[in-house]
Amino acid sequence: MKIMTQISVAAFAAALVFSLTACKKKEETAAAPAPAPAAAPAAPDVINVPVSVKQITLSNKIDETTKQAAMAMDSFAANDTIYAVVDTIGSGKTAIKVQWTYHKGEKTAQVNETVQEIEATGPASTEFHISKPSGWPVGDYQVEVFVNGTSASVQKFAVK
């Protein structure tokens, strides 16, 4: 009987010090501080740094007071008035050109060009338009946006 004490008390007393060094483990795991988070990396400064095109939008409709697109187009209907939205990055004086061009097969007819004078102070939209009231031919046309006389893109879409 005394060695079934023995073995009794032995059994639990590692029982008891398996249990205890399981909770320590959880509780260490738990106590542990998490991570600090990365730092997200440094947004380039776009107030000093030259002109330059973000992107272009087209669209049959712009909102006329943030001059944004109501919804990016790629095609339109022959009696849409269609809008370039040109979004700019950087500051400076600064001349932009759309110039839009009508393609069919291997010919290609100059539709419009149009030069804004901007004074960039950061981010900004600026907005051109075309239209034709006796309608667009259907086929395939691009505007392409000039910085400072440099081409900066090229959009491509089509009059259905």
Given for the second form:
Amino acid sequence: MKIMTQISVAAFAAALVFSLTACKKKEETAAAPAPAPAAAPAAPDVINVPVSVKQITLSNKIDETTKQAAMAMDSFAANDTIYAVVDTIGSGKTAIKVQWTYHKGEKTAQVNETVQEIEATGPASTEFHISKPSGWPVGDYQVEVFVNGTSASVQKFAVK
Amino acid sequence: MNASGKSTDGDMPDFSDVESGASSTAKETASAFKMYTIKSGDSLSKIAKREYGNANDWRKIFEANQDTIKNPDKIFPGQEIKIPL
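The structure above corresponds to the form predicted on its own; please give the structure of the form predicted together with its partner chain next.
Shown next: the complete complex, the earlier chain at its head.
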């Protein structure tokens, strides 16, 4: 009987030790530092993608350094130099073509077609300009931008 | 119409005297150029005289178009060429 009691005490002690160890493990697990919060979503990649047109701005004046238009315009005077500022994102060698046309009813006349080849390494601004010493005919015009031969954007304007 | 800016339609304005240019904040891998469609009677010298004011600059046009013009004396109406700006 005494032996049985000793075995029971030993078994109880062992169970107690096991329980305590388990509890400690649980506490350790609970005390483990919270995982780091998920990283914020990355900003859209504007560099490692092919060049694409972000926007076109027409104006009669630009900053020669930044190539930014002084103000966006859609109507010009006969003696204006007309600028089309093409803002792009992306990188790589790219041919940007700007095609200027005049529209009268169903008829269209080509005014000018200029190509600038660039090697972009991120956001860039490319300006195209046209002038006509004898003055622009009054009427409706359009400028269409092509990137590597594919039409990317069209904008209409008028000369009044 | 054609790429030279000269309308083929009589009641449309003439844009053959339009001047153009381009520049970029990105690295420019080549000079900007405008497209021009050869007309009957054109020669590279005549085009150079009209565009640059100096007929001797025909070589500048020839060099920009060596992929399509093999002989500077052989250009054809309707042929589209690059004119460096």
